[in-house]
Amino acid sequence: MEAIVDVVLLSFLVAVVIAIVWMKDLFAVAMLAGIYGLLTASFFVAMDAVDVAFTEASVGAGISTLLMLVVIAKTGRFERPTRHKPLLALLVVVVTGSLLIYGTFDMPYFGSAEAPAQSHVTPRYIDDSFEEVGIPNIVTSVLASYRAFDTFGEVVVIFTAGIGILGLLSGVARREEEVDIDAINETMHEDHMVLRIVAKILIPFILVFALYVQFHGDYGPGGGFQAGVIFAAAIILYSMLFGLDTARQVINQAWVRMIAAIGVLLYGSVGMVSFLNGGNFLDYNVLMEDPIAGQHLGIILIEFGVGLTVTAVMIIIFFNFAGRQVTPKADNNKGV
Amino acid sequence: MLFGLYNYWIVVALMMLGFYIIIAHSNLIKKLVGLSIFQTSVFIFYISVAKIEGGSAPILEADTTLYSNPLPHVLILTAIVVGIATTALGLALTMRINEAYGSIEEETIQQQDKQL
């Protein structure tokens, strides 16, 4: 049964990607990319990678599709057919692909417990993590404790990407921000009435769910990365339905930038405190008298830092993309 | 076993289709989609390697003894979020290119560069 699910999902993935290659309409491409993300997430569930599936569902099927749509709205919907023949590209791809397929014949069979990837450090994580870290979700143990330094690097990369986007997109003066908020509220019940009312009901639950994912990540699937994306998704949903200017009244952009930095700072500070207590960088055992209590405290703090940074960067990304003014020159491309 | 290597072949197929989009299409947004397909194929590879036949999700439980490998899960989980952040950076660059050149087609951009 598992094998059938596996084969069907993977075949669907290939079919979707072939459709993406053919499509000239970028709107359809963005939608197919969303479907691709959702299928990948389902595949990850079938592979027992619940934490990963969680992340992929919110990122691949949610945020990334949305960002693509925002950009397509500003750059033009259709791809121009290429004039040069893609034969050379096809040749390169086929040769590389055949070599890679040839390489797979040396791989151990899928699902084999004797594969080299299952040896080395993995048995230690599975056998000893509960005594050493004291939380049931091994993925969180490895992410936030054993490989916390690694995760710190990833958070800094996300933070840097946020800064990069601010640098690229926030330079030009934005649209007039004197939009009348009362006017929005008046038309609110006429345009997209169903969507807006359903969203008003849903958004609090999405926010609460994000908090649950954030703080329950030690015991079940979840953690700062997923929670951050879900929290940001609720705010993005709000901005999409009630207008960017209304959302700017609710969410102060200067604060959001501060929060992105505070998340990274909190993560790094936990490491510095373990230095000062006589341990290694990000060694939580020395945070409190009891090593397990120290581990718990350290993981909660750094996951919170991750959650803050991811939420803030996702909000920064969306607000700067959607708030970008369309310059007259960019209009030339429309309808090509 | 007939399907013993099936996952890896699919990974290769997805990776090559993504690669093809990157080198054969000239639209920058399409290229970014190709890049993220390429990236996802690597995710699928890692997660496939982590799977153990009959294993369970890596959350400790009293009567379960066989778990899938948690390490690739950790690597891919963070890679997905880093991936969206870098894709967003790429899309931001695309928007700036569109503002500067009035087009996101690679050929048009190169023609304009040659004219300068």
Contents of the next structure:
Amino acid sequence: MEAIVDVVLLSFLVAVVIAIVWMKDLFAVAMLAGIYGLLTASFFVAMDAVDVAFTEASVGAGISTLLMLVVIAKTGRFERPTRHKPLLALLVVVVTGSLLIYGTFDMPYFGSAEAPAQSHVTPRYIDDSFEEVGIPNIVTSVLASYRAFDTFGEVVVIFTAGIGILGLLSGVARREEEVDIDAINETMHEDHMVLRIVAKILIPFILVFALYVQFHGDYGPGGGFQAGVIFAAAIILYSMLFGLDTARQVINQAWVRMIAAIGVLLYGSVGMVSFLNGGNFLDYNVLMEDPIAGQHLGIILIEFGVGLTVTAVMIIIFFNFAGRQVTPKADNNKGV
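Rather than the form predicted in complex with its partner chain that you just supplied, could I have the structure of the form predicted on its own?
Lone chain follows.
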């Protein structure tokens, strides 16, 4: 039965990918990309990787689809026909894919009990993580405690990406013929009142669910990354349905940028406090007299920092893309 489910999911994935490649309607492509994310999340669930499935569902099928719709609103719905034959790009893809497939020949077979991950790493976490960390969710123990320094690097990368987008897109001049997303939203308000009412009902529940994912990650699938994306998706949905001007009145952009920095500083500060208390960087055992209580406190704090940064950066990306301004287009008759 499991094999049948895997074959069906993989078949759907292949069909969706082929449809994405051949379609010229970018709105349909965005919708298919969201379907692809849901299918991938379902495949991860079938493999018992629930935390990864949660992340894929919230990022791949959730906020990525919303951001693509914003980009389509700014650029146009249909792809422009290409007049060149990208043979070189196709050759590069084929060669790279062949090398990647060749590299897998030296890897252990999928699910092999003799693989290093199965014989060394996995038993160590399964057998000892609850005693050392006291967290029922092993994935959270690994990400937030055993490899907390790596996760800190990921948070810094997300923060850097947000600052980079903020620096690149915040100071460009608006083009006169550019599509006005606020005008689109005003039309949507009038023509799609049902969407607006449903959003008013759903957004509070989405925000509450994000808080649940944030603070329940110790005991089930979730954590700061997933919660931050879900929280930001609710804000983006509100902005798309009620207009950027209304969203800017509710959400202060200066505070959003500050929150992005506060999340990173909170994460790093936990490590510094651990270091000053005589432990290693991000060693939560020294935060309290009881090492297990220290682990719980440290994980809650750094996960909260992750949630703050991810939420703020996603909002920064959306507002800078949705309100993007570009240089005026040159008149071909007058020259550049």
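Numbering follows the first chain given and starts at 1. By rigid core we mean the largest C-alpha set that fits within 1.5 Å across both forms. Since the structure is predicted, the reported quantities are computational estimates derived from the model, not experimental observations.
After superposition on the rigid core, displacement of the C-alpha of residue 75 between the two forms amounts to 2 Å or more. For residue 275, the Cα coordinates differ by under 2 angstroms between the two forms after the core has been superposed. After superposition on the rigid core, the Cα of residue 249 moves by less than 2 Å between the two forms. Comparison between the two forms places the CA of residue 92 5.7 angstrom away from its other position, after core fitting. Taking the core as reference, the C-alpha deviation of residue 25 between the two forms is 2.9 Å.
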